[in-house]
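One chain comes next, on its own, written out as structure tokens in the form predicted on its own.
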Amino acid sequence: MADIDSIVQYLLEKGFNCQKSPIDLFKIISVKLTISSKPVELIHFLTDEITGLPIFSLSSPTEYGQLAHVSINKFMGYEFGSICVNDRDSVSVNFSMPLLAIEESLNRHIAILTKSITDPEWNRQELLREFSSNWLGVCDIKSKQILLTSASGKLEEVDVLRSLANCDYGVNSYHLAQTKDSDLSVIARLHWNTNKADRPIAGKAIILPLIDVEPAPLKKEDLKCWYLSALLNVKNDDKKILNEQYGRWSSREYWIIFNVEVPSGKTWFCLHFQAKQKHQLPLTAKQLEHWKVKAIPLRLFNKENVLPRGGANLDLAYRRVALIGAGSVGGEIAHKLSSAGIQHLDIFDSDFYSIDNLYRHILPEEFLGLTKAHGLGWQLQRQFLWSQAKGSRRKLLDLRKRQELLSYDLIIIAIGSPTHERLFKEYLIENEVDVPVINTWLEGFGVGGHATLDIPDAKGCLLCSYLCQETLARGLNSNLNFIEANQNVTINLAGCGEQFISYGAICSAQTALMASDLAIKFLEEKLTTSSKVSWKGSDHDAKGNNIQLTHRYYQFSESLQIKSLHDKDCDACG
């Protein structure tokens, strides 16, 4: 890191009015400039090492009014404006050239300040766009945060339930405001102790939509004034209800939860009112005299907010998917589909969850003895709050019911039974069930896994993957396989009933990811043709167990690449 004299000298040579602090105890440099006839001073505290974009702070920031991307902080009694020039973690800094890094950062700080000071309309729009972040600057972060389940944001009275005592983590550690339009009521009763005997009412809240809003205040002292100006932006119908209905309440504590459209979308924020004695909800300056007002953190807890922020697709919420097979691959598929936003997932498997499954299945030990399908359904509903996943003990061949199958947008088969899968395919053809089907399976010893997407009325079907390339006749084993047919690929530890195919959880997850990707791409209409995809692993363990691999294994070099499933010689779709 360069010393302070070198930095000052460098910036002077670059034309900046720069000087170091007269007090040697502090390694501080000051850069003075003029923006739109206004004198500006930027302060930089030198660090021993450059680990991020060097920071310059604006001296006496309140002299410039509200500036976009400038938040006010106090240090040793002095106010400094913290300037946000970028996501600092996303900037790659040339730490080996500290003088260049400081100059580059200084230029970025000056550019953002110049824009904020010289372009008032841009400044206002940026302040509104970052309303939520700026609001946090005046929030009392020590206050108990509220989770709000509202979806519509309409004017509504809501009970605020207290957080559970001695609970520091999870939903139960928040105050919970559950609105009438929430679809989390059932889950709330199951998991969050919303019985009022367990969670007493902390007070009442009003959800109040605004038609417009001023930028968030700079200081907590300005909150009362800001609140009165916000009331001017309540539409007349809501204002009438507010005055005639809610304004007659008498309490020592209220929350008002606002929502309003800003350039970055709908934003939500909350004010908390507290008084020593009961008073009416404060709606005028005189009524406010009785109240202590503070901004408190608020988290919106509805699917429109939570799912997209978590990477899920709301458009998939109403797609119906049947998953047959809840083993290690099926379990991973169920998890990935749910995390992508699939809510209507029916899981079929008659197998029970046992101790043997613990290491390569996603279910925890508490589900031992339960069917895997029911365990997965319960686990998915618990983790993905809007999931309606259900389990069933029915097997693939039990599902040969035309009307039931037609109710699905996609069927995924992860049972690794080629005979049953081909029988099921025959039923679909004979009964004209035009529902797309994904078949997926993995092979032992870590050599790979496969998935096919069979779209009715499109070229390419599951039976294309059973066409023998030498005889052009339909075979009993998939032509995608990497292990030669008619070999004993099971490992026997203790006789019949104790045999298993050797593969690990990574192989299951890899195969499931591939099949899930195929499913999501199809449901999002990004994939419209019948397709196949494989991944290829090492042959180390196969060789160690004298397992013969296919010609395809040795020639295959297109792992995870989605290819056409169609074979022109297929007698079913060719």
Contents of the next structure:
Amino acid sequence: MADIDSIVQYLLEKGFNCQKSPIDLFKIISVKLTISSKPVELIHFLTDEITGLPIFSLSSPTEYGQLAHVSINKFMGYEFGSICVNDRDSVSVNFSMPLLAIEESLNRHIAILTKSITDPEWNRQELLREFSSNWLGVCDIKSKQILLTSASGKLEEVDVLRSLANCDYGVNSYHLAQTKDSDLSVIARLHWNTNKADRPIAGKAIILPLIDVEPAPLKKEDLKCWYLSALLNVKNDDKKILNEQYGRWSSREYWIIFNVEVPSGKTWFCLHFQAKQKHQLPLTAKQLEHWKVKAIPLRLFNKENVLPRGGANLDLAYRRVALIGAGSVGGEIAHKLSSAGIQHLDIFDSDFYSIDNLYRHILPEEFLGLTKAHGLGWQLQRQFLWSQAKGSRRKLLDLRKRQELLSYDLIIIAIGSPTHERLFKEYLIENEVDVPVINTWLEGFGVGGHATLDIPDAKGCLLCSYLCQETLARGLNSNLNFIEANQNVTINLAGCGEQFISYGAICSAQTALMASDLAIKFLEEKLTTSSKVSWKGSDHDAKGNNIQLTHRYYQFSESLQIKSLHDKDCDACG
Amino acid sequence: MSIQAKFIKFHDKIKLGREDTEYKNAREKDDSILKDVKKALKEEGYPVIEDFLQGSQSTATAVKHPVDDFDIDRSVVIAFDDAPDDPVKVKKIIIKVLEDRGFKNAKIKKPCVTADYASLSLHIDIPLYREQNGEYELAVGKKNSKDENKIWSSSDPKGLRDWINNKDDYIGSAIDKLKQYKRIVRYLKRWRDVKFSNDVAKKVFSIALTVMAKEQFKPNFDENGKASDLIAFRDTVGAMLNGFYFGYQGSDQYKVLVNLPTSPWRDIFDGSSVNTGTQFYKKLTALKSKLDKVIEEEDLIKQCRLLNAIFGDDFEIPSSSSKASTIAKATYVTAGAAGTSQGA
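Taking the form predicted on its own as the starting point, write out the structure of the form predicted in complex with the partner chain.
Next comes the full complex, and the chain you just saw is listed first.
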């Protein structure tokens, strides 16, 4: 790291009015400049090592009013404005050239300050866009955070259930505000002790939509004033209800949970009111005198908020998917589809979860002895709160019921049984069941995995992938396979009925990811043609077991790329 | 429907397997003749210790000839210690069996005993060997050969068969590649039978085509493992032309030389005429050029027309490219794939 004199000298040479602290004890430099006739001073505390973009703080920030991307902090009685020039973690800094890094950072700080000071409209829009972040600046972070399950945001009264004592993590560690329109009530009763005997009511809350909003206040002391101005932005109809209905309450504690549209979308925030005695909900400056007001952290806990933030797609919520096979591949598929936002997932598998499954299956040991399908359904509902996944012990061939099959948008088969899969396909053809089907399987020894998407009435079907490449008639094993047919690839540890194919959880997960991707792309209508996709792994273990691999294995170089499934020699769709 | 499907259909038409119904009579005669040969040799003190098929039936490269008879190449083996010094002595016992059964044109040729069945389209060749410790010697000599030309000649009939059937050099779907090679041998044989006059065709030996194709085989499968016999055939023919089998004799004339890849390593075309070599070279060159045109052509019907001109009417020209001509459903090749590799 350069010494302070070198930095000052360098910045002076670059035309900045720079000086170091007169007290040698403090390694501080100051840069003075003028923006729009206003004097501005930026302070930089030298660090021993540059680990991120060097920080400059604004002296006396309150003199400039509210500035976008500037938050006010206090240090040893002095106020400094922290200037947000970037997501610090996303900037790669040239730490071996500290002078350049400091100069670059200084220029970025000046640029953003200049924009905020000289363009008031831009400044206001940015303050509104970052309302949520700025609100956090005045929040009392020591207060219990509230989880709100509201979906609509309309004016309504909500009970706030107290967090569980001695509970430091999980939903039970938050206050829970559950609205009447919430679709989480079943889960809430099951997992979050919403029985009022377990979680007593902490107080009353009102959800109050605003039609407009001023930027978040800079200081906690400004909250009361800000609240009164916010009341001016309540719709007349809501104002009437507020006065006539909720204004007559009498309590020592209230929460008002606001929501309003800002340039970055709908934002939610919360004020907490506390008084020594019971009073009416404060709606005027006079009434407010009795109350202590705090901004407290609020987390919206509805699917419209949680799913997109996690990368899920709300549009998939109402698509119905049947998953046949809840083994290591099927389990991963179920998980990935649920995480993508599929809520109506019916899982079929007759197998019971056993100790043999523990190391390549997604389920934990607590499900031992339960059917895999039911275990998965239960697990998915717990993890993905809006999931309605459910299990069934029926097998693929038991599902040959036309009307039932027609109720699905997609059928995914992950059973690794080519005979049953072909029989099922025959049924679909003969009974004109025009539901798209994904078949997926993996191969032993980590050589790879495959998935096909068969869209009825499109060119390409499952049978295209069973076309014998030699005779061009239907074959018995998939032509996508990397392991040649008619080899014994099973391992037998305990006699007949105990054979298994050697592959690990990583292979299962890779295959499932690929099949899930195909499913989601289809359901999102990004994929409209019958398709196939494979991943190829190492042949190390196959060679070690003298397993012969196919020509396709050696030629294949397009792992995870989605290709057309159609083969023009297929008798079914050619 | 793809051009490959047309090739498969053509191959199904021309291939001749020992279990094919067309071959039923010949197979029955073969079994019956073998029984008589064994009995006669045993009575004369030369019990047969082994018999095996030789030639195209043993390597699954046999084709139906458009006109000519079926061939049977049935080798019989006697013990080294039982064998007389004069190999023709034993061959005379065999020819007598054939003559007694009404064969016509029965002859003792240099490498074998040969005859045509009178009432069937059947031609039979019976090479005779003696064997000791896995080493075979072929009975060489005609009926009236001088003593010095009647010899037991070192030979490796099984080595040749194994060399043709060997797939160890093929990486990935080796069986499919071996099968593609054998289809190409059959295409070459049918091309020869259609494109050469009968006299010359007989001199463009099947074993020579088989050896040349094996040595120069260029398998072709797309990245998904689907075979293209058309490209493999074109590439193999091209490699055969460039494989130093044809020696230029001046004046646009050629001699052909192809050595057996196993003992006794002789030139299959030993004593062959310049005319045979020249015709072989020129027709092979024309074949390559026509196959190039087929590959360039995109229309399936036009492709089939060109191939029909190469192979004759067994290569069908479809009336349209419609789905109606797609291969029939579910003609499964085996009852079950033992040990599929699939899991989930």
